[in-house]
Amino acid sequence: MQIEENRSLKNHNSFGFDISAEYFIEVSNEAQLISALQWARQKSLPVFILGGGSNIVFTRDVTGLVIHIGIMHYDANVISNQHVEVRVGAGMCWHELVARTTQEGYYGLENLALIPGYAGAAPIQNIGAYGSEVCDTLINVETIDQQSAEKRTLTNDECGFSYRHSIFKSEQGANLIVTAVTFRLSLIDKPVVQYQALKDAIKDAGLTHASASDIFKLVCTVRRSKLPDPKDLGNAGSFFKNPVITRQQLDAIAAQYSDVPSFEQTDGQFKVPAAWLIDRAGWKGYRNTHVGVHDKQALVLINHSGGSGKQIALLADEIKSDIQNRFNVCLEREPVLY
């Protein structure tokens, strides 16, 4: 077991941000991972799980020993002439994935085309784009508990998918970490083209019947022109949730600006998108030197270099005061702040 010390994160976090962790391990199967915790555990050592570095903000060094999963597997297997199981491990790279099932011929993740990330930390936010979320073609989450080393297998219904939201994101679920999943995918070629916004696309494309490859190609395009790849300029995508609010709030809202966008959800409250709020506040393209916001989509913070966490947090408290006082809404950050 290779633990090393005061390991730089910089290439480990999407932000880019220069700090390190006193001890540091990447694992490539469930026995290191529970060897890493059996040593943290007899030197009373914190532990934190890191995955692509996605959806995190590292404000501070890490203190105690920080574990990089990187468990990788893919393995496909046919149950019907409809259907596919496929299991992958948590470290494999989630884009890796759905171009990888799309290829194959296994659909159904199309939809969530380059979100950045480890297929481990798909469950965990159950992220979604495009009228696609991840609860809907997954099957089970494996996991090992770090504190007793007991694995555990969730079902669909055991992981409390909502919008953004999991058991793993509860006090219930903090412990589990999560070593491998199983989506089941279809083997028709039926994409969802609900979407507005992929509707709005296809129409662009000239197309008049689009397939999962047309609709993995449109994704990918679309969010490159708006997103800013955190290679070339460090952020964590998504900054920021869409507010989901009362009718009182959006009549509101609409008598100042008629044209604000809404979608009702089944409990008679509204989905408004926090990217429009965050642009009518005039926050897209702001730029507080080494920090700010995208000039192509306001939900995306960005560091432009040399910029910290600590700056990142301040800036998204700034935004998210200022969205309250102006609309009277409430915005909550996807990525945690460390």
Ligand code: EPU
Contents of the next structure:
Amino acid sequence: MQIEENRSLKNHNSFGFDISAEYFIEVSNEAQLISALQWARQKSLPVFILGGGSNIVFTRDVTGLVIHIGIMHYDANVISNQHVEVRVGAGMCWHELVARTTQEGYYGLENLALIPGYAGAAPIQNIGAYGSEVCDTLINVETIDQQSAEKRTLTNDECGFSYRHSIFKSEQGANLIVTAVTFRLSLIDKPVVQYQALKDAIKDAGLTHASASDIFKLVCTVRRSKLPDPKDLGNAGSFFKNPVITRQQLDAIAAQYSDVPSFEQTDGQFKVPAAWLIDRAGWKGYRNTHVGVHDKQALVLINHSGGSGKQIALLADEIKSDIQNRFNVCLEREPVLY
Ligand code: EPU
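What's the form predicted in complex with the named molecule like, now that we've got the form predicted alone?
Every chain and every other molecule in the complex is listed next, the one we just looked at coming first.
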């Protein structure tokens, strides 16, 4: 086993924070993962599982063993004249997976193009964008239990998916390390085009009919225009979830701001874009010395350079309490804080 000591994680987190791991190993298969877990257990060291590092705010150095998931495989199995099952290793880059399936004529992931991170992290927070969520096409998730090293495969139902949530974010599933994910994709080119921003992009491109491949390209263009590439500007995508509020809360906001956008949920509550609240509160484009709020999408916090996780966490707290005071809405953080 190749374990490194005091390894910098600067290139392993999308904020680009220069913190280090006490011990670090990259595993490329399940057997290596189990050996690494045993090594840490023998030394009574805590374990931190690291994927693409695009949903984490490191506020300090990591104690114990960081296991970087590098399990990469891709198998496609056509199961009928309409469907194909694609099973991939947790360490595969998500966007490469979307690009490859779309190119091979396996449809269903195209709306999720350019989301940073690895395939194994996709079910953890049920990634979603432009009208699709990972739970729409996912069949099962293969895992290894961090404590017992036992393998367990969870079906879509067992994953308990909801908006940006799954069993893996709860106490019940927190011990499960994702090793592979299987999707059922369609051989029929019939993309999901209901999301307003996507409809606008299709219209702007002058398309009367958009193929999955067109959607893939349009989503890439729209994302590039709004969301900063972590290679240029450290960030973790949306920093807060879109809050779901009661009618009374919404009415109170609407009394002051009649243009508040809202989306009614099946339970009679309303989802409001966190970006709108943050934007309206005047934070869009805000910048202190090292960190700030993106000027094209108010939901994205930025490390301009030389910033720290502590500074980002502080800024997030300031925004959160301002939104609470102004709109009586509680924002919930999306990335994990370490
Ligand atoms: N808006 C503003 N100011 C802004 C940005 C947006 O007022 O700076 C308002 C507009 O009214 C806009 C609405 O917010 O219509 C929604 O904005 P957008 O379509 O950009 O989506 P979002 O709700 O801000 C969500 C996801 C994104 C995903 C987009 C597209 C969450 C927390 N975020 O953002 O996901 O790409 O929809 O589907 O659900 C991510 O999770 O990292 C991420 C980028």
